[in-house]
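As structure tokens, one chain now follows by itself in the form predicted alone.
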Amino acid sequence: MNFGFDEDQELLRLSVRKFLDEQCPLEKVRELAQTPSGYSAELWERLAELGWLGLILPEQYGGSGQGWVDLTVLLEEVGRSLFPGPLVSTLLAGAAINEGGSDEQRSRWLPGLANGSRIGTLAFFDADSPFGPDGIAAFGQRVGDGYVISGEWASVSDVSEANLFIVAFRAANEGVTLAVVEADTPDLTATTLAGIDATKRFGTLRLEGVRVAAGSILGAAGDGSELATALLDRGAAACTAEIIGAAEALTQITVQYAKDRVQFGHPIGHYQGVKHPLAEAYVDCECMKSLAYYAAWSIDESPGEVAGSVSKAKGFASEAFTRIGVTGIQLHGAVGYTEEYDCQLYLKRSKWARPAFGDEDYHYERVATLGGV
């Protein structure tokens, strides 16, 4: 196996980092959380110019036909900008139609994810619900070949500005079902709720009523568990790659303002009760990007190992992100928590991304019963 990145993966990342440095460095970060949409309609353009939209999608609808790896490193440079946009919710909603739809649905709706025309998302939980597949609650009415759908979904991520959903239910003596669901749909309501970090947008999403057409079904009627199962991993490692890069950009930040703020006439750098928790902070990284790479892996090459190493990579994650995050405003001091500092907005992602997809309390529990503890 070959660890380190290929030629065409390092200069991925050399173009997505020099793109995001030019089009969308923090200030434009910060002036993009500020507006309803949250994110730009014409860097959104430009992505998909890019062909990162469509980057694991099939070519002939679109895509670049690339994998996970490749994906891993496009987030982990957009996690270090703290890119706001519907990347994530888009990516998954064109891997859930690719790996559960028929040919029919995937020439139907993965072209217009893939050239931006489309946002996409997953509505899979309730508020009430425990985090997992065993957690997908909202019910669906079998008729005829379709059903009726009535339910509130929460902390759907970009419901506001997707205008198609994966929307997971249940019917009675059935189990999960995945459907289509498009924003036009009569009787579909999509609220979006304040969050801590404003550059990743939420929010709940109610059906009342809604007829959904067999057409629409990915997969086999009720037997969506192992799709959803795989859409909600696929979730945790790209919110893992994310979480890679903004923890390294945190870490640069503060180890930048330990070198140039002095106290007693010395940098604060200086100091043992400074150094030691920058360097366990760069030693977390590390093993972020060991554990998330090697997921990333698995989801490409060998599926088996998917769960544990998923598991693995996200729950050492949420919960080293969230230190880091708190170590960096601690270093900085009473002025590390305020606007003016970007360190903050570090410090609100790292709250974010600690539940998306699972925090290290589901996730490590995840890992001991896949170990037979």
Second form
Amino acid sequence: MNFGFDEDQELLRLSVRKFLDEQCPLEKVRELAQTPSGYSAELWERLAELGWLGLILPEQYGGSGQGWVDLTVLLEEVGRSLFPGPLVSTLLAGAAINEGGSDEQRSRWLPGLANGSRIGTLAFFDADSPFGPDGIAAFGQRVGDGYVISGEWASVSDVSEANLFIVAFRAANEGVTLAVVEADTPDLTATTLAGIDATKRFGTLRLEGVRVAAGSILGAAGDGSELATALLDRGAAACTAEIIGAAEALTQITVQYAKDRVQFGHPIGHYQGVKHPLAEAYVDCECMKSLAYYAAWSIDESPGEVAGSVSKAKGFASEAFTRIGVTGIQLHGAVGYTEEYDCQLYLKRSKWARPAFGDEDYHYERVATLGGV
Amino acid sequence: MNFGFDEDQELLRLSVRKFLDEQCPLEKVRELAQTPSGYSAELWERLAELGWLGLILPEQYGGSGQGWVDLTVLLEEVGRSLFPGPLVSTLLAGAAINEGGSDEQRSRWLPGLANGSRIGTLAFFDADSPFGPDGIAAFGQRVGDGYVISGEWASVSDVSEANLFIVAFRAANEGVTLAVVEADTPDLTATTLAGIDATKRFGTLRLEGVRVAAGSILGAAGDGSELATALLDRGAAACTAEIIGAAEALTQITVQYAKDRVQFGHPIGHYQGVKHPLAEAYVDCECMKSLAYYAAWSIDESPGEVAGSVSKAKGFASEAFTRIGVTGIQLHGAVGYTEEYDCQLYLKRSKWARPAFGDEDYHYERVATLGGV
Amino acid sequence: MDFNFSKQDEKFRTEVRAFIDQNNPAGRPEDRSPKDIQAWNQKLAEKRWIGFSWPREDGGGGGSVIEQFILKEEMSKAHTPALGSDFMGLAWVGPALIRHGTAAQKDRFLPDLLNGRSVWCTGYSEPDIGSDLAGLQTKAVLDEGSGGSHYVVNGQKIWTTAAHVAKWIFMLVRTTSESESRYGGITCLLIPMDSPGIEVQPIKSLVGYHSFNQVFFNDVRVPVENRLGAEGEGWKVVMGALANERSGISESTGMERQLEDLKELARNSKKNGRPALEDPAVRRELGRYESMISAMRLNGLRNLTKQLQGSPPSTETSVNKFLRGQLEIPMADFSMSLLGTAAQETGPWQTNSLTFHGVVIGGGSPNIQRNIIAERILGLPKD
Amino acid sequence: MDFNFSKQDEKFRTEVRAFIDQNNPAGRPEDRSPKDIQAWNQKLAEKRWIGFSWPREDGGGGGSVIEQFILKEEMSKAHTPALGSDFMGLAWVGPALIRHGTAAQKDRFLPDLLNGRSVWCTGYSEPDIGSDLAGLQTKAVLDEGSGGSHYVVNGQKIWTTAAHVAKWIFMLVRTTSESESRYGGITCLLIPMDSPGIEVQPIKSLVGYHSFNQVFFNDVRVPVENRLGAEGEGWKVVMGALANERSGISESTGMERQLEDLKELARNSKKNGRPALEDPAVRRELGRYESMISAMRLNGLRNLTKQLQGSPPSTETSVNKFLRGQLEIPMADFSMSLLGTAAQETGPWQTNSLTFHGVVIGGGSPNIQRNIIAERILGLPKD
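Show the form predicted in complex with its partner chain, please, because up to now only the form predicted alone has appeared in this conversation.
Every component of the complex follows; first up is the chain already shown.
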């Protein structure tokens, strides 16, 4: 019984924090936000060298063979510093191939994802479908032992940077299929949309009659619903880890502001009207951590608990980060409204993160169902 | 354009307040709560003498011919002092006969309701039916130009004290019918239930094969849905007026406590953690007043607006009084938990009032529908 | 109690509606050209509906409180352009000039205000004082060298809306630091923005919009005749203008419009795969907003009635300011929740959900409103 | 990270479960007789599971932190009676005696505590001090006439749970009013409740229940050997016992049980005429409660891990205390909303909705928890 991180994990946290503080402080994040790709290719290579891109991939494919608890440590720090780039997308693409693919598929794609030469992402939903495996649309047509797929996937993270798509679709009267589609496929169009949070890029992926051979299908054709669910849960867990880091950073920034800013003769943190919302933000952060760490542990060790523990974590985190985003800005007062102060960067992240991989309405509904109501 | 009370109304308010402060302070309310009937027959007679029981009944039937705005003034003060007794029930029974009955029916029943010799009440729903005119159950059987009715009505206010019931029912495949049933009817059983708020009595009314003659039916048989809706709206408006008085009294008691009670060297009202919830309680009271006064005015002057304005008022008041009830107790701290302090009397009233004549879930749904969504 | 208007007032309403029918620029509000708006304002000025509340002898319209209410309500409902182009000047400078200005000052400034030739900004906030306006530090010293004909102003203002386009600033300075009250020693000056020594720096909002500025004053010379009111009376001059705020009717009609938009969004949204309007929680939430917005409107009418009966405008307006914050924050979050993943894209709802707090804070933060209500209305001890 | 238990600990869990199977009184908790409970406690005492956390040399069970956790978790899940009958004595008096008692005091009091023969109450609160415990005014003066062999106690305590049935009171008094700190000059005394000069007055709760009392002390003579710890060290004695609180696991299992009841209520309720569980808002609200209660349980486990690694129990427990209030108030209101008009009747849900705040305040009001978190954890300035 030990609900804490081990020494290696604490070391990982320190080294990630040090690296990001030095290499990508918020000034750098702001700079990168102005660039077309939104991230630094140079830092991306460094992440690969440090072994963080392949953190959860098996060693034989160039990874470090760590688990989701380790990944949570990495992503908390990434969230804290608002580090931009296709990291989560690539990690999830790796998880898809590692968990759903054959040895041959793993050998083909995982080393590239681990060494940074490949950028992966998931393309699961069209613009109208509800979140969840049932929302995956019928964009495929069975042709031989493969498919021809046509459709438009929405909210695809890092769509213009990715060169490897894990595409979810179904043929009429069939279950979900997950397939790997490379970006150099003809009749593939990736379009980045203007987003609310410049540190998170996404857009639409359009495929027009793209042929998917049997060798590109992860698992059995039409039988990908379980894998899709597993990936959505992993996405929600990853997103929650990033939320924790960001929410804690915003709380810390605001606590510091409340100590420094003097009004009516006192630091504003002296007033309960400021003190109490900050105490609540702290409580929210503690709860998010407890729920997210347990969810990560269950991904590694207790598959039967993944759905419930992930939905509790992401449901609560979606709500709590929204609250903390507002609290941060409100307690900053007018300066919170300016481009200059950092709290707005976290507010934007909170707006981005709430619907990512399911908002609280989706996840609390799922918790209720799993809880027997 | 004048959104205020006129001089007569202000005088009415003063005289009701003076009367209740003198004749029925909270000590007296606590005493009456221990009695079987829950109210004072002597004070009931005084109300009749003062013309308040017949406030909204026409003068020719012994009433004072005032409107719902005047009644709102009366009921606010009644609510403020938690004055117990079958006042609202009797007023609503009077409204039912006055608005739905023939001249003959008015002459037969209204004078008794105005002079206090008759106590009336509404019996509309069984225990399982949802609130609203659609929830009125099929307890009647058409026999000639009358009905035979059997069933059990729940949540009937002042059921054991009333001697005149306005009973709502329907025959199979028919609309709602409202009829007057006197308490001395054989096969009528009234049972008072133990309630959360000892100043508000209610229970079940059981009728077993009771014959209702045509002369006891208000309006056309099977055509009472509109009248039922009107009465439910009047009930909700009356309930809201009582809520305002009670919520304001609780706010005032708590403000006074916050000024008097010293902790850590300051009156607790100095701390924003106390000050801010009280400011919110004040805002809630102001909103309740604005909404309730407008609803009362629309009952008098603008029938097309009654449904919307009443539902806004009662929906908001149900929520707001619940909030203020909790705020009052929480800011009192441990003493709020004792029988001795008065704030608990108002907390109990808030629990009683929330579902009375529809809770916020019912009324906000109706506001949405009327608002075109 | 009577929510009907007098025949006279109904006649005025008909006149307003007719005017709107004839003059409201065609097309959507966002498509209006500066020329359209100029034409609109010229027509308004002819009617004397710009400065409608001001006395006729000062060039205003002399409108009654009720007429002002009707005018604002109809304009707001019809989505017309604003009443006049110089928002700050009309809201603050005009009323202060009327109460405290010399005849010469009135002659000099009022006609331009009414005819849309002026652009004013106002200088109250300073970097280190936040909500505590009376703590201002910008100094004006009478220049003895010039025989006392000029003040010399040094200091800094912040959150100055439109300072980058304004021709004049209406501002508070400290003329003496020794005063019995924190509110004494404050003086009101009217300063041309092209005075030597004034520098304007933009403040960019979190969505990249520029409306706020910092304004620096470095030995800015201001003739004494540009002082409004007596020396040391500046607090009174400005607060009198502030109290000029009326029923706040445009505030609640603004919220009504936001609610209409939100309903439209809900009609076109889904929640967990089903139409959002089939979700009872969505419906109830819309019902709650509608009820609270009605309460705001009716609170405004109750205040208006009190004013008609002769009470001065009071701290009661804090109630609606507070409610606005209580509504705008959850309504913005609610709109984002309806959008689902589309909330991650840019768009008007998203911008609104990022900037609501600018609006909320603009009227004084919710905590300030809570303090005002608790201390001034409920009489709780000051913190 | 490892949520599995060691083999040793799993063996202990098996032992606990077997014990419960064999000894948990039959029937529903509310139907248990005093005799059942006595028998249960006797079996527990034989196992040394009463005072399980105390050292074996003091008669306790010497259970490890993990074993205590397992014991409490299993007991709570199985709805067994409490661990021992003298709740206050076991929670406060025993731990304080073990740290600060003399050998004679331990011999005199500990065996009775462990064998269910004692009934203690605790006297901290006083009428005018509320949450500010260190402001206590009850005085104890050494009686010089008796050669300093007795204190004479005068004053008044309030909110004293079970004072009307207790045999002893464990209480704080002020022995000197001159002290450098507000916490100095406070002393801990152990006083028999049948001492001449003690008077107990019941405080009735708003639902008519009697568990709280006022206790008056009028020249009560207390032998000095009944002082626990040194004179002036009383604050330390009591706060040390307070810090003995562990993971708060029974707190979150208690909430889990409340949630199960609430789900059952929801299954049997309707909302606007349709099954309540078809209302997405009802479902989401239940999902939210379940998530927050899981967070409480996991927060407790994280604290437990810190303790296992040697950190002292800290202000972190305020987090769960605060969360409990944040849950109990809305859960009570939610249950009332599910009941509809039946909420107007009396019943367990209704009583709960009236008394939740007693529970909430019992652990320190939410505002006190917010202050503790903000000041002690976040380091914000004291108010």
